[in-house]
Amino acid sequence: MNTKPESQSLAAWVEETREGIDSGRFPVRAFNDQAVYDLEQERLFSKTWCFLAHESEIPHPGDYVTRYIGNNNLIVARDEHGEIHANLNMCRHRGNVMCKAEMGNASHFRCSYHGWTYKNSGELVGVPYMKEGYEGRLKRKDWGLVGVRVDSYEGLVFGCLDPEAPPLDEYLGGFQFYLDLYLKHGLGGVEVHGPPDHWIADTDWKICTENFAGDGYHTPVAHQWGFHLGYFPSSGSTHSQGWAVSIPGKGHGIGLGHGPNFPPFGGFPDDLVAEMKQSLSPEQVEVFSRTRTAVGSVFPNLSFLMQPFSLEPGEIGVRFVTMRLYHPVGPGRMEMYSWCLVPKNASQEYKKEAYRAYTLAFGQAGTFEQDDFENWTKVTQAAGMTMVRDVDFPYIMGMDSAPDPEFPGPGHAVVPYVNDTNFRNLWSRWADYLAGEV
């Protein structure tokens, strides 16, 4: 155990953390600490592009959902012209919450306190007693809802609080190649299947982001039952096969697990496979057709998983895709949002089966989900103990891994799939933000 002076400043701790990542060390304290949480709010979530919604959640003019970036509650709405806006869910008059529902349809939002009224674009249009009370001093154009930058990629709507941050395309930095695996299931793309499950958990958001950045290492242990009972088409002896891919300097990462004798795009209907071969590039087809399980994270807190799951032991089963957002609500505590994505052009029968597989495996009461949260909650509890404040975790797996020279996709690709390379890249980027260097 390392010992550090109690008087060590947070800035010095961040610098020491950055240096430790290069040698494969990361402090346990990061996963449950008030000061770290506060610094993340100030320097990380105020700078990064954060996922807000999928466009299919708000398909019509007036549709809206309420979501968060850090501790900021936002209204994400499609206006009457089809444009998507994100505005702080706070009246500019006295700060009341403007929209108290999680989703719905509205052309305007009216404050329940003094009645200020805004268009769903955020423009202030109604002020009671405007002439009598303000005597011409108040200009409506100066007091609209506080807006947030928005941009999208293949239906994913992101928001950014920093007007000076690089554009979304640059922020993703080539990870779009891998996002297409989840978002281009056929020529019509994907849509959400119903509203998201969401629930509060005593788990640090970063544990989940790390796990979904390609932690194939835990699967044969934490989800061992899936191998033994035959619901998951792999085995402990072959599970490490595949690639771990990260985007250096961006924090994004994905694990692409292979399965011996697993058929190309196994678990998808034949008509969708034919469409995917048109919607994806030849390089993407080469990589993804071999992929059994794909688990990836967009820095800082959006993740995806695609895998087959069978109700018939030994069968390939059906592929499903889940998208999840880990919204931090306190040190060691988060709100989990979980969606099922389905191909728009797929049959209703396939969509129903994919949703059922998702629910059984990664829904709120899903079998895999319960395995993970049992472990993640215990890790978070441990991270909050005073004795472990100066303890590090080892991130030394694959320290000497060289990039696969034949891998056709962007980023840093190494084998095997079970590797810590993605995690070192993730924590390095996280530490850059906390150091104030991004």
The other form holds:
Amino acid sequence: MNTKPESQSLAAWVEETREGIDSGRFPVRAFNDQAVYDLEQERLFSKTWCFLAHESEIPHPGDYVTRYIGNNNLIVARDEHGEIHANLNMCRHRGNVMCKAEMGNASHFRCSYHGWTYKNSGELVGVPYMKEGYEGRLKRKDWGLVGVRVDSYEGLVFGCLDPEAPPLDEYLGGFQFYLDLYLKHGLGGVEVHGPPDHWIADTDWKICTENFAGDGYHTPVAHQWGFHLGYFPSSGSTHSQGWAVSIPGKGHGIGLGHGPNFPPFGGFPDDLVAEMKQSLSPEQVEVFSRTRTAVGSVFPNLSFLMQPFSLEPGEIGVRFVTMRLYHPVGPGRMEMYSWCLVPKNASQEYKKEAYRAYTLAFGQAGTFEQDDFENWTKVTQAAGMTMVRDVDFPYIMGMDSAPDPEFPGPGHAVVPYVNDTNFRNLWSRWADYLAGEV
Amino acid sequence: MGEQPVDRDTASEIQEFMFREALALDERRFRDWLAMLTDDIRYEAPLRVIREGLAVWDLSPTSRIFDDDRQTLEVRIQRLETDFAWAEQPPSQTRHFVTNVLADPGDNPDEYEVRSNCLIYRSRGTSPTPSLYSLSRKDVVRRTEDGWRLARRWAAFDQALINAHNLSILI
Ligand code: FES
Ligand SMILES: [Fe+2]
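Show the form predicted together with its partner chain, please, the one above being the form predicted alone.
Next comes the full complex, and the chain you just saw is listed first.
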């Protein structure tokens, strides 16, 4: 073990970490450390585009959900004109919480302390004793709720605390091509099946982001039961086949696992496949028709997974899509939000079937989910040990893999699917933010 | 629910069945537990959502933590019988505390609707911090030729944000 002087500053540690990533090393400490957590709050979550909600969660005027960016609690509401706003969930008068529920519908928010009232867009409209107390000195337009930039892609609503940050489109940087795999199911797109599963775990959010950025390597071991009993339509020995695609300099990544002999778009109903061929580009069809499992992360903490699950061993089964947000609540601790996305135009039967496959596999009692979190909490525990403070993990898989010249999609696509390329890209983007370079 | 109250003998038989069913889970006799279920079992736990006081629902009409039938419960048990159910290696220690058992006549002559409270204590490995789950249950039990069987488990967690890294136990 090589020990470094205790006096090493955080800035020096970040610099060293950045250099290490290029040579395929990443420090254990990053996954459970108060100083790293604080720096993430200050430099990462205050600058990135962070996922807030799916539009289908707030379909009607007045619908709202409360969500977080970093440690900031936000009200994400659809106003009376249908426009979506994100405002800090804090009264401008003395700071009381405006919405104490996780979701609801309201045209106005009225503070329970002194009664200031805001429209659901955040505009201050009512101040008790306005004339008597403020004698004309208070201008309502100066004291609305603190707003946050919002933008959306295909129903995904993101917020950004930094007014100077580049637009969402640029931030996603071509990853939209892959997001469409989860979002353009039929011509109607997707909707949430209901409110998200919600639980808290002693796990660092980054472990989940990394796993979902395409960790095909863990599947045959961590989820061996599925292969063993035949409920997961793949085989351990062929599991490495497919592409790992990352968007250089952006941090996003996706693993596109192939199943030899797996039929094109297998596990989707036929009418949906026909519609998908219309809603997707020919390049997307070429890539996605071969994809059995797609697991991807939008930097920093939003992920998606699409895979078939079969209740009849050996059969193709049904495809489900889960979207998950890893909300950091402390070093080595997070709140998990997990949604099931279903094709809006599909039959109720198919939606129900896909949802049941999701709960059995990836809800909070899901049989795949259970094992992932068992592993991730242990990794987090280990990362908090003092002895490993200066120890690195190897990120050298696929170090020299050249991009596949035949691949029709954007980004850096490498084979095999079992590869650390996406993770190196992810951590180098993370380190750029922590170094204050973004 | 019917008009007739449930007679004492039936009520106490039902209560004993509920206790034996919980015991099978805590003793990890999962095959015995499966045998206590009807073939048409519905096993559901709706998701709790924190909404304003006057909201029409606080248990999601569509989202479920468990959404199982006989086939999927078999999958869960088969999984636990493999060497790869990492979430339960080592196994959780669970204790189901079932109280306030109230039986009422159900929709069919042989069925009873059983309300109960259930507190599950769960500890993992050497961790000194257990998980506690408090649930309200509305089950349906059926009298069959082979004895009592569970035909429906409906259990709602009394917490919206579950404080556990996973739910690899049965409720
Ligand atoms: S704190 Fe909200 S009105 Fe005073
Ligand atoms: Fe996994």
